[in-house]
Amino acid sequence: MTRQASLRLGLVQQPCGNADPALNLDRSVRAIRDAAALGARLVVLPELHLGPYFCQSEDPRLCDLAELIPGPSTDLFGALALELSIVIVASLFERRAPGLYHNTAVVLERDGTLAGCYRKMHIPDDPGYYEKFYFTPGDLGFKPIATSVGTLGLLVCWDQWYPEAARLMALAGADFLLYPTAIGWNLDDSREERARQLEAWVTVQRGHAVANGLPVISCNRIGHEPDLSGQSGGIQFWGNSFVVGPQGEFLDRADDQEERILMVDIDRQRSEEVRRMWPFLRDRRIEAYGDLTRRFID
């Protein structure tokens, strides 16, 4: 199949804090709809957009919102996809044994069917982003997964601050890097840190770009969301979501309100063009990175 010289896409940058799962829903497929309307080919969602972000608090209960893969969300995602045949990136709550869960994201390509699965291989554990009492780390590695728009090197929110796992999805054949997310700010922050955790965010994610001669495409939610179990003030999610070309130039940022659908047409042939100027997959030293595997070097 010969592909276009360009990708269309559909960012949706939306709010998730419904406690009614059917009114998330509806939000993400209306503008997966009009994402389609407007002719992107693929279309990605925040992390865990279904609803509420649950990991501000520990509690055992919540692991009833976890379903399997495939399921209930891949069956209705897939269906949308082969109807509109078009990509969709989803972000998922897997179960996939008794008291074993992954936050894991899903591909669904353009003939309904489910492309590829990414489970969350980094994962945090702070003051509002208790997620290690919900999720088991990945164990599907940094695998790209192959789809009609291109191969898609799928990562999810906090692995977002690795660099050794965009480098692998980029060795490992990506066309483009991509973050569903699911990141804000502690309200007893002063306005001066939560910019630096902004920008600090942000210029990160531009860095993978531009270290790997790729698109990076960050997709988060908006909205304050409460924490239910009252220990702190909630999250005020900061959206911001943008898409970057290879060499971190932005070609659409939202701002940390507006509930939008970023459309950005990405040029397929960039990477080969900034890798050519600067290639740095060629000069890279892999004879002396054998220290990268050890935890520190003492």
Contents of the next structure:
2 protein chains.
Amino acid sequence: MTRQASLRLGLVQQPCGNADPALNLDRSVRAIRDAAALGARLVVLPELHLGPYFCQSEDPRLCDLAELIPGPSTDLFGALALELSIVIVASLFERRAPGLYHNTAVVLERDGTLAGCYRKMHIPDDPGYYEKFYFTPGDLGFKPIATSVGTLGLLVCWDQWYPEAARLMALAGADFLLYPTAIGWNLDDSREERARQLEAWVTVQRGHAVANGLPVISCNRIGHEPDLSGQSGGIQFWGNSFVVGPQGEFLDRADDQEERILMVDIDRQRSEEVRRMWPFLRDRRIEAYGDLTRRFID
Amino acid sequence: MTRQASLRLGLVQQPCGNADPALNLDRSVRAIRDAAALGARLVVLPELHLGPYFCQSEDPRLCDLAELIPGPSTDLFGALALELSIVIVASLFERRAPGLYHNTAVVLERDGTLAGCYRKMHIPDDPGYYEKFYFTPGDLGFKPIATSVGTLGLLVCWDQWYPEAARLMALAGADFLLYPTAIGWNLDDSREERARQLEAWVTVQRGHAVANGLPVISCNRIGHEPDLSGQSGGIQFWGNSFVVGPQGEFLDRADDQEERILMVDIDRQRSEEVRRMWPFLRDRRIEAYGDLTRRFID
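Could you give the coordinates for the form predicted together with a further copy of the same chain, as opposed to the form predicted alone above?
Below is the whole assembly, all chains and molecules, this chain first.
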């Protein structure tokens, strides 16, 4: 298959907090159609975009939200990918077996097939983000997914803090890193703390772009979602979805409020140029990296 | 030994390109004295600060510049550390044996002893930075150096592009990462390219701070140094030395021109707070990281 010199990406920053799942789905579908109409050949959605971020509290009944993969959502997004002849990255709450659930991102190929999926490997657990209750850590490893638009280093949210995940995807041939995500502020934190958190989140991902010489695509939700347990004031999802090139340079970035599709033409040649100029992969001291598999070196 | 709640750091951004080694040494010594007078308990100097960055060309005669460790420079800086009762991080061209040289950073304890040294592990080689000709890659690994002011994750220049190096130092108990460095622009590059390079360099190191929840100290030289071989227009060292906290937040940053000592009080407690809030080390998937020791996963 011939590759064009650039890839037009559509990144969907949207709210996902409507209590009615049908309305969230409609919103995602409309955005995908809009992005395709603007020429996107790859469309990326935020983490768990079919509903409110339910991990703000621990409630076994919420496991009813999970679905099989393949299942109704992959059928629906697969049909849409086929109709529009695009690649779609969606993010689902996967039911694998009774009591066994994953936070799983899926890639639908433009022929409607499921190109692959990635089960979130690093699972957070901190106030407001009780994911360890719901999600079993992924067991598929860090394997990029080959598609007609390139090899996708698909990771999810908390993974974005881990240079190991980014590196393993790059070493396995990823052309891009993609992070569907759902992250925001606790409004009880000070303005200064919130600013540091947002900037840290952007910076560490831009760092992955630099260290690995490839573009990074990070797609977050927006809007306030209440904590139904009443323990906290909920989460103000901070948006700021962005796309950076292989030197970490911004190609586009949203703010913390706007519902917007970021349309970005990614230059496929630029990674090659940057990696020739900065051949970091050449000089890795792999014989000295063994202790990276230790919990702590004590 | 009791630790104060904060550590006062003096970071010396200076030119090092004087052809007379005595003048470069004088400049470093004066800066150390000035930093100590301002209360610094730890002083950091740029990479190979005793002379021009000689790796712009490959010339065997330049190996005459190398010295033993311990040797005259560690004696001198050790005596200064003792006199001022501070810890000094210096950077030397190490002669280990005939034909065997390293790019080595040394730590002098406030009692005048050599607390430890780090031999640069990742060695660059690209136009203007022909380090593979001079420096044998380090064989001491990524081992932090315990001192009276904390455990120093001392790395050098090209190492700064490698998340593996930062992580290994953090896992081995480093309180801070320190990068003496010598990096600058090729003035033949466009303004845009130069801006991307500088920003990438800052960003990837801030990313190490975020990923590991510790402060990062990066100390660069300034000034233009000609390429004596005449192959290029030389290097404009870009300064921009900086100190960031454990969320990658700037504590201070120099510009690309000024000769300046950055005096920064580093809050020792902040790493503990940040790592509790963002317990990234808790969730590393160490059983899935084995392939980090592969050159490429193909």
